[in-house]
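In structure tokens, the next block holds one chain alone, the form predicted alone.
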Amino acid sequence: MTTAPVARTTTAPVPTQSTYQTRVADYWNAEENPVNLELGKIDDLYHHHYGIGEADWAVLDEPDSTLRRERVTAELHRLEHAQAELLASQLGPLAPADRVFDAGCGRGGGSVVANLRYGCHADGVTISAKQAEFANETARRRGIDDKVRYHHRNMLDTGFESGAYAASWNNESSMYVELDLLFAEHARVLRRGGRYVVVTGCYNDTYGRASREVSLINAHYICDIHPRSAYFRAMARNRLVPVHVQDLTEAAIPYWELRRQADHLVTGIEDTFLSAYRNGSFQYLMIAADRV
């Protein structure tokens, strides 16, 4: 067990990470992917999800090659910052007092959502060395470090005080991890009556097993997308009760078309995901869930 510093205590243990973990930090410490960095560069804030929402597609038009892109990259980044405007709506009512808490926060900017529109503190986890301290720089220079923290840390084993949140959630960061076990610590830490939201892509239990398609989106971001319905009884077992849930897979698709012509972007894997939302097989879900 090794030590690091969290908000409003000495030190707390990080837990010991398993192989698996191992390499999905190596990946994100190693990872320098433009679709995140070049977006994030507009306001300063980094998100590691897609967008949802129309897009103006007046952007493509654009003559002057250096301002399309520009334009391109504006506008992917307005449809992801929709995304997280969204999540953020479902946790309140949040008072600046209340803690709110980050699961797999990546360069930290749901967190600084959060704070925005509530006021609240927040805790950002990360198992990415790297990602923690990047976000907690751009907290500094946005002035909130002292209600924004982040913390190399594992959201299954966070260490942070037993209900003493009044939020929590995660965005796309559920399929690297076994849901009991996430859904366990966010029950834990959440006060009775506290809000958990997630937003996460999962195969479309009525389609069968998991599709190529979904297999290939599983290779290439290394993680284990997991079926609909083991959210619900994952969440049944562990006190959490679905209060709204949004499918917002017919929203992202704009979103991927986007990003499939903006050459300066493209990671391969557009086509995958359009492929997946089209036949059915796969979905991007939203849930809210109170703590009871």
Given for the second form:
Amino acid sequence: MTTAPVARTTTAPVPTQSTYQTRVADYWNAEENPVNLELGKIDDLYHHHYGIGEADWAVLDEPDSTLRRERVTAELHRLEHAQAELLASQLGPLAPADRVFDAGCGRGGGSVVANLRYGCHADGVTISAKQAEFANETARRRGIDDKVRYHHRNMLDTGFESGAYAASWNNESSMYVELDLLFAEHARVLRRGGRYVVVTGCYNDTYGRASREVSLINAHYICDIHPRSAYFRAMARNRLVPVHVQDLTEAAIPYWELRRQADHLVTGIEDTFLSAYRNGSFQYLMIAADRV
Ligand code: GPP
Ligand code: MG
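Beyond the form predicted alone, can we have the form predicted in complex with geranyl diphosphate (GPP)?
What follows is the entire complex, opening with the chain shown before.
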């Protein structure tokens, strides 16, 4: 049999980072919202997630305007910190020799919280070189840089050692990536019996498709919010078995109510979050799962 010669096709080199990922990195390299920096300054713990729990509304009645701003800032930080502590509480028990992986670590607050709670080693990963550098500086200031390290890497392809991690998490960062790719990487780096935790905003399948508010949130952060169902499907396909699911939607509302009244901190997305939560199209969820 003879075959006709086939013209050689040249394939374009696969970029290490997609154009989308570059745009996301650009956003986070440039981001300097007072709502993140002013809160973080209070105790050098920089969070990139929202808050949970009842707010102390008395801060709004403070007559001195400078003091009022300070008290509102501190209260929002307290609520964000409560969210970080809730997530961290799901990771344990962990020992000081254990390693944890913080996927989409932002300016690093979550890894510090885990280290303070368990004394564990932490590796944070962010696609933003600026955030990684900032977070490493905070770890140096605290004197925990021997145990807490931040890396400018892709959370889908960390290069970390397989099976070396006792726990891992995404705190409001999973909406930037394909869940199957993300959970495959968590399952790879987690040891058998390791714990994975995600806190996320997801759209509500019972409402239907993504609402207008969900689309506005996507446009605001350049992300792509997944439906609730997608988390469970992708976990099931990637050796992650849910052990605890908590709907935090109600608990998230005081934070947004207080934040919308913080003129010195608002970013313009506050009312959209409140509408999305209240019209039932959007949920704030925590899922803890075991790696089997
Ligand atoms: C918080 O970060 C949120 C995200 C990065 C992604 C979107 C989250 C959803 C739950 C949809 P941030 O603290 O940097 O945001 P902000 O500047 O608004 O405080
Ligand atoms: Mg924030």
